[in-house]
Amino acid sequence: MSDDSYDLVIIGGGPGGYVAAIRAAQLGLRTACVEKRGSLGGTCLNVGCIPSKALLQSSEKFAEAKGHLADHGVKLGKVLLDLGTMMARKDKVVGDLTKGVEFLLRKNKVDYVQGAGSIPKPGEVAVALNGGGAETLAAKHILIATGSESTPLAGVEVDEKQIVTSTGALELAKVPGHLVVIGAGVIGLELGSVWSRLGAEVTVIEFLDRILPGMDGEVAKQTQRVLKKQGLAFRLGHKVTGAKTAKSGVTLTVEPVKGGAPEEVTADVVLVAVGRRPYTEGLGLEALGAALDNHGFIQVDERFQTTVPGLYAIGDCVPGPMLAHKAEEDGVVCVEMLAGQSGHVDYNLVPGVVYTWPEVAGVGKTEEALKEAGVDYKVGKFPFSANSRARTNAETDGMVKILADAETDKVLGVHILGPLAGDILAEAVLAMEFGASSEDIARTIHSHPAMGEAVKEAALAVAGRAIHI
């Protein structure tokens, strides 16, 4: 066992874990971060958010060079894809950022322990070191930040070659002729967009009768229309019940959810993107007596403490949105409370973004949720086709939609389909954090010409006085 006890040992070096470690060190807590992957940043940085965004950006440039630059008077010859270079760039982005996170831990004097952590008893973390051997760390507090993994689908066995999760979809050696995506959520649509732009035929099969469950229904419908124009095909209200692999490809058995004859769908590659589940394997939680819910999430109180005193958990392995920025906020608030400060995370105001092009972004309540809750609300909408900057950029698909309380005018939700929607949404998140009304946004001066003016116009539209439509 280590001679000195740590104030905090964190298991997991993803966005939640490493950010919590840095904040804890800033607060004067002696901190160690245990990570078994061999590189910091977790799923997000290594095989998730960052590499997928790198490929999204590269594939957007390829599609632009093939089809849109001529509209701007930029004439090119034959445009060729160098997939190897594209993948190498993605890998370099990931490598540089993981090294950057490791530097930040050193800078803040956080001990980085490479190995698989488990908790044999409260106050101890046993580490099976990646380089061989074992070490036991004593800790006043232990924080679990082990994240999540891809949810398996019965009857569809992943091999990360022909049937892949997001991890395998980021490493394909060639563009598949036909890619079938199972699941029309964030991961499926983003990676489906990447390979569609690079030349694959893409079919998205979704159990529900809509894409992007959880996001505003009207925005989701518009998004589907835009993606269909880009070449993605959708089979909604269908389920995949089996898969057979062969040298020639994969044959899926697909059935209508509401009943009907099964059919076969063939593909070169199948991406399973039906969601993610908490990853807590090997921690020893059952022996410790830490309670899990029916979905495998670790149960925690308002201080992120589990049912075991001194044991805490954050991020994807506890209830709430499974997003990197939510995990970061969990980690910061948790350690600030451990250090004697106060903290709070408003889970109603966690923004969600889909990095297709155009992007989809939302925060707060959807129109469906307000109707279900019986809330009387007003709606303001403004299309990007009426926004000057969107027109100059030839990026006119989509809209901004603001939902406000009918009596108080307090903004209850903002939903955007459009260019840089994730960045534009930040204004709305801040406004809602301060309890702003749509009138507050409407009275705020916005730069011209800029995409953000669409937010101002949507806020004006709540009161029926939009200027440019």
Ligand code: NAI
Contents of the next structure:
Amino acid sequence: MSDDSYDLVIIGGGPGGYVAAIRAAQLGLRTACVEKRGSLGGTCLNVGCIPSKALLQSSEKFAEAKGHLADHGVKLGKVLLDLGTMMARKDKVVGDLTKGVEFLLRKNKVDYVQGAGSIPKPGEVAVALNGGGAETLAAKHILIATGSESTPLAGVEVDEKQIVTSTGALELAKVPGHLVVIGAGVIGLELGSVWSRLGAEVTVIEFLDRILPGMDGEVAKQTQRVLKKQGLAFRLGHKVTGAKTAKSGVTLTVEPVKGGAPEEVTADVVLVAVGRRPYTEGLGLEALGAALDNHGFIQVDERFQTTVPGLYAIGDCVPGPMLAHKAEEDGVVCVEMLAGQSGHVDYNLVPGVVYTWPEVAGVGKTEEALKEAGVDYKVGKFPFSANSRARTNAETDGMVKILADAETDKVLGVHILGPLAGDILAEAVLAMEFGASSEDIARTIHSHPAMGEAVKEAALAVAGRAIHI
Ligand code: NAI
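Counterpart to the form predicted on its own, namely the form predicted in complex with the ligand:
And the full complex, kicking off with our chain again.
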């Protein structure tokens, strides 16, 4: 036993784990963070949110240079893609940020233990060290923040070369001629956008009869129209039941969900993006008696404690939206409660953003959810085509949609398709956090000209009094 004095040992150094570690250290808890990847930041920083946003930004610049800049009177010569430089820039962004997290742990005096952690018994974390050997850490509390992994699809075996998950799709050595994306969720649309902008023909095959399940239906429909205009092809209501790989490419068997003849679709590269599942392998949870639900998520109570006293879990490996910012919030609240404070996460107010262009963002209830719950609501909408800043920027696709309680006017949901929707949404999240009515937003002064004015106008529209439409 190398040390018997940790207040908290965290397994997993992603946004859930490392943020919890820093907060715990701020609160005076002696903390260690165990991570086996060899770099901190988890899926988000290493192979998820951050590298995908770097490529989304770079590919958008390429698409802009090829097309839209000319609309602004900026004429370029031949625009060429240097994929190597684009990838190297992405890798540098990731490298700098992961090193930044390591610095933050050091600064806060969190011990960063590089290796694979498991829990042989409550109060003990065994680490198979990356550098060889093993170490056992004693801990008053153990927090599992091991995240999630891509859900496999039966009959479609991932090799990360021709059939890839999001990890492989961030590393392709050349632009595929035809990229088939399985799943019209967040990953499928973001990475489909990247490769489409860089010149690939992209077909998205989706099981459901809509894209972006979970987002507001009307906004999702508009998003599909905009992406189609950009060149993405959609096959909704279809499922992939098999894949054969050859040197020349991949042949997929695709069937209509409602039944009908299967057909073959060929692709150079296939991206499997049918969701993610909790990653808890090798922790020893079964032997400990920690209960999992039917989908493999660790069961926790409102204090994030598992069914084993002293063992806690947060982030993607517990139920709830699988998002970095939700994991961070779980982690902070969990350790604040461990330190004797009180805490609470409002899971109704977890914002969701899809970083296509335009972006899709939403918080609170969708129209479908309100209908299903039988809630009487009012709707206010405002299109970006009527927003002056969007027009000056030539970014007029999309709208802001506000859903408010018919009786009390309390804002119940805000959904945006539009330029920088993810950033614009922040005001709506804050407003909802304070229990705002749509009138509160409508009476708030918004600077002019700004995209955010579309939020004010949508709020005015709830009462039928938008000015600019
Ligand atoms: P997702 O759950 O967003 O979408 C998966 C899609 O695949 C769904 O539309 C589903 O109906 C479809 N699907 C499932 N089985 C299928 C089949 N056999 N054939 C065809 N379609 C099928 O999952 P995704 O995109 O893989 O993302 C995983 C997680 O990562 C999500 O929880 C997401 O929130 C998170 N993420 C978040 C990002 C962000 O916040 N911007 C970016 C990327 C991922």
